[in-house]
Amino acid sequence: MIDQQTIEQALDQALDGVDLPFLGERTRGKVRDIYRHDDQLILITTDRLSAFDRILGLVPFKGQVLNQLAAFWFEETRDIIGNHLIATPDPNVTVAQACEPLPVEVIVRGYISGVTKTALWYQYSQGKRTIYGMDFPDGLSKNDPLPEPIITPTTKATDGGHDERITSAQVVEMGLVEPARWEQICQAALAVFARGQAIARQAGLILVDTKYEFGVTPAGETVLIDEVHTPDSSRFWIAETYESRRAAGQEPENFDKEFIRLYYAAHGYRGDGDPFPLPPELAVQAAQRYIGAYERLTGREFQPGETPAAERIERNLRAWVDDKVTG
């Protein structure tokens, strides 16, 4: 893995965004800058880090890790359900089939954990025993495994709002997703999660929970979109120390951004109002975790892309557009 000094030196070159007028109008998401090109989407994954539905700061190499790791997982789960990936013309860029995104985030949980207001443990710790339409017994402790993975949907936040908890029954009742498609999505989500847990286990990690997004192609096919099993959309614990730390009442060692959520929560921030800036030392630690997760899960050494990333991305996308025109 690249050393800490290299990451520290990259702090000033972290990618906040790319403005490419030759691609048309840009849509700026929490983490990705998105362009529409014919029937395809160009998704540029930046180094922006979000938590509590807010942008906290920039983490060097994070965008490249997310983009390349998502491409790895799309390939690893293609036999379970199709996805939107077409090409990766740059380490930070995915060219994807344009789909109609479904207005539900599909959260799959294998453990009772989390500090955000939509997290299972947060609700349970507030005394609730019926959560997401499911009943939970007394006596559970934070970070305990669930008998089997469960699906806990949320709405998709818009205009800076927060995701809201709903039940699977409400997804159908509210007309957010038609019944047959929702059943297909739930089956696929649990199967993809099981595949993720198996590969993570081989890497010495525990896939704790994750977020999936699904879309519908112009042909009506349900596909995975956005990203899969990255440190942004998922939580990973180190398997070797999980049992001993849980027995000692300690938080599991993680390979994701949960430690940043815990840091902000410990300093009184859980998503209300503007967050305080991400401290540089946390950004470096986050980069180390993201890169470490990529290398463990894929079995590949992380190779940082050429910097400045914005110039490289523009050059590679201009070449991609030219190839489309001449090809």
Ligand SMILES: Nc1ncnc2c1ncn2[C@@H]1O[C@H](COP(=O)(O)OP(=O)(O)OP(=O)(O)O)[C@@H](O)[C@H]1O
Contents of the next structure:
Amino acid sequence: MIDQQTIEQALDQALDGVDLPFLGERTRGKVRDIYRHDDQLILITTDRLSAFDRILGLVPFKGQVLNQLAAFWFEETRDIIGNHLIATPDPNVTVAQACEPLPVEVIVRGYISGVTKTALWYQYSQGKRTIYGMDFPDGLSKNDPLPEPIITPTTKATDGGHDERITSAQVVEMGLVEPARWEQICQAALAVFARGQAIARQAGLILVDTKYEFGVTPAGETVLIDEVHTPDSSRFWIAETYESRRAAGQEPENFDKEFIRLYYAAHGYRGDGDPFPLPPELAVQAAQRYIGAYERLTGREFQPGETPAAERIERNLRAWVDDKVTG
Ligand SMILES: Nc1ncnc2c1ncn2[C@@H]1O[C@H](COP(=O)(O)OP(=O)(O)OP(=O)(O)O)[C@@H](O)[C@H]1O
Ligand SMILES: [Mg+2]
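Switch from the form predicted alone to the form predicted together with the named molecule and give that structure.
Next comes the full complex, this chain leading.
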């Protein structure tokens, strides 16, 4: 694994964003800068770290890790369901098929956990046994595996709004997704999740829960879009210490960006007003986690792309556009 000093030196080179007018008009998500090129999307994953629905700061190599990890998972799950990935002309860039995104976030949970009042565990601990329109058995303890993974959809909020929790039945009743397509999505989501859990296990990690997005291609096919099983879209626990910590009544050791939220909460920030900027030590730790997750899950060594990333990305995308034009 790349040493701490290399990460520290990369702090002020972290990728805030790109400005590539030759690709047309840019749109910005919290983490990705996006250009549309004919029927394709150019998704540039930056080093921006978001939590509490805000950008806290930059984490060196995070964009590359997310982009390459998502590409790994798209390959590993292609036999279950098709996806939007066309090419990765740069370590931070995915060229994807532009789809009509379905207005639901498909959240799959393998464990009963969470701390907030809307979380599964909180409601269960208050004695509720029907939660999110689903029945749960007695006798579960916090952070236990669920009898089988469940799907808890939310609406996908448009600008500024918050995602609303809905039941599977409501997805169809509200007309967000046609019944047959929703059925297909649920099956695919559970199968992709099972694949993810199996691969994570071999890597010594537990895939706890995750969020998928699906889109519809111009030909009407349902495909997996956005990102899959990254530390931004998923929670991971360390498998090795899970049982002993659970037996001792301790929280599992997390291996995602939960420690950032915990750090902010411990320093008095819980999502109201402007967050303090991400401290450099925390950015370094976050980079180590993201890279560690990539290396464990893929079994590959992380090879940092040439810096400054913005210049490299521009070079690679100019070459890619030229290639497309000349065929
Ligand atoms: N193949 C695709 N076709 C259409 N849209 C896509 C595709 N893949 C990803 N997207 C969309 O592109 C965006 C990715 O950017 P990013 O991850 O930065 O956004 P976000 O912060 O998660 O969401 P937001 O849109 O709320 O800013 C998401 O809105 C996602 O739904
Ligand atoms: Mg996103």
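Superpose the two forms; the largest set of C-alphas matching within 1.5 Å is the rigid core. Positions refer to the first chain, counted from 1. Small disclaimer: the values here were computed from a predicted structure and weren't measured.
Trainee: Determine, after fitting the two forms on their core, whether Tyr264 shows a C-alpha shift of 2 Å or more between the two forms.
Mentor: It does shift by 2 Å or more.
Trainee: So, does Asp274 move by 2 Å or more at the CA between the two forms, with the core held fixed?
Mentor: Shift at Asp274: 2 Å or more after core fit.
Trainee: Aligned on the rigid core, do the two forms place the Cα of Ile131 2 Å or more apart, comparing between the two forms?
Mentor: For Ile131, whose C-alpha is compared between the two forms after core superposition, the shift is 2 Å or more.
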